[in-house]
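A single chain, nothing else alongside it, follows as structure tokens in the form predicted alone.
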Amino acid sequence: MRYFIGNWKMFGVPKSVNILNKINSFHTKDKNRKKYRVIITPPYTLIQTYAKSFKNKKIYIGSQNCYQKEQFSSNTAAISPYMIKSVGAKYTLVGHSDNRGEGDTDTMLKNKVHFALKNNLKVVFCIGENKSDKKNKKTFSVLKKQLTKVLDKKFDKNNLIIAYEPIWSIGTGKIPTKDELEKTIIYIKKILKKIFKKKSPAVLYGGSVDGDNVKLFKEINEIDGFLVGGASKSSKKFIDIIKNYYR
């Protein structure tokens, strides 16, 4: 199974559902539709509306984050995994570099993953090194720390997906070389197998993914799918990524 996940970030209003309608129409007719899953993470404001619209279709709705407590609390503006699940979301991102940059610690992230899984959400856990880490050849050590400090062997690996997003690549148009990316994904899976003592959870790539460079990524068998940012806000660009992956 391959995953194509669209992270809308701060984008979208109710009528933006037309983007999903076009993606769903394509998916319904696509001969490769059984080989992959489409997941879209819109802002919190749209989760319930979109989840209802696609309840019996093959597009899954997720959230872009969740709070580190399970259900209800006195934290203003916080939205818990329980609340996200209650409005129809099936997935949640955790650990995106945007949120890490805003102060998410390893302890907070571990709580988020724990409570999201406890509430039957599938977790897409994001990891990635910054430009300085890459320059100083610390990519592997940074990724290892991000994985081992948060993931617990007791977590349900069947409901866990890892998204490798090098921070220096997000929104820049710059991507790792094929050799760099292949070695990094293999390393990530090696660490995951040590944590869970079994087969690794799926590992996705994210960072300036588009309809052109996906042709390079598909040559790397270890990549199990993609976390797509800007291109996911356009039905044509998102569909082109899927088309070109299977072309």
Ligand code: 13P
Second form
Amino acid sequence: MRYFIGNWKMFGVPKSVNILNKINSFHTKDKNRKKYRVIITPPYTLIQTYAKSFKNKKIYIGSQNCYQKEQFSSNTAAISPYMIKSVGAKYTLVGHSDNRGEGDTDTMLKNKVHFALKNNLKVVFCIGENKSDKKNKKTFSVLKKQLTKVLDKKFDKNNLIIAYEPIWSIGTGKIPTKDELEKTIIYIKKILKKIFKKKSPAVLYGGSVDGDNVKLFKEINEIDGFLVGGASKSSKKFIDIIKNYYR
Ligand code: 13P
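Having seen the form predicted alone, could you now give me the structure of the form predicted together with the ligand?
Below: every chain and molecule of the assembly, starting with the one above.
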């Protein structure tokens, strides 16, 4: 199973559901539809209505983040995994670099993953090195730390997906070389197999994915799918990624 996840970030109002309708009608007719799953993570404000609209369809709705406490608390503006699950989301991202940049620590991330899984949300855990890590050849050690500090062997690997998103690639149009990316994904899977006793969760790539460069990424069989930002805000661009991946 491959995954095509569209992360809308701070984008979308109720009528943006048009985009999902178009993706859904493409997916319904696509001869390859059984080979992949489409997940969209709109902002919190749209989760409930979108989850309702697509309840019996094949597009899954997820959250972009969750708070590190389980149910209710006195933290202003915080949204817990329990609350997210209660409005119909099936997935949540955790550890996106945008949120790490705003102060998410490894301990907070561990709690987020734990409580999200406990509330039956599937977790897409994001990792990735920044530009200076890459320049200083620290990519592998940074990724290893991000994985081992947060992921616990007790977490259910079947409900966990890892998204490798190099920060220097997000929204920049810059992508790793095929060789670099292949080695990195293999390395991530090696670490995951150590944590989870031989079986690695799915590992996705994210960072400036579009309908053109996906042709290069599809040559790397170890990539189990994509976490798409910018291009997921246009049904055409998002559909092109899927089409070109299976072409
Ligand atoms: P872009 O596809 O816009 O580079 O964003 C990637 C991302 O951050 C998805 O979570």
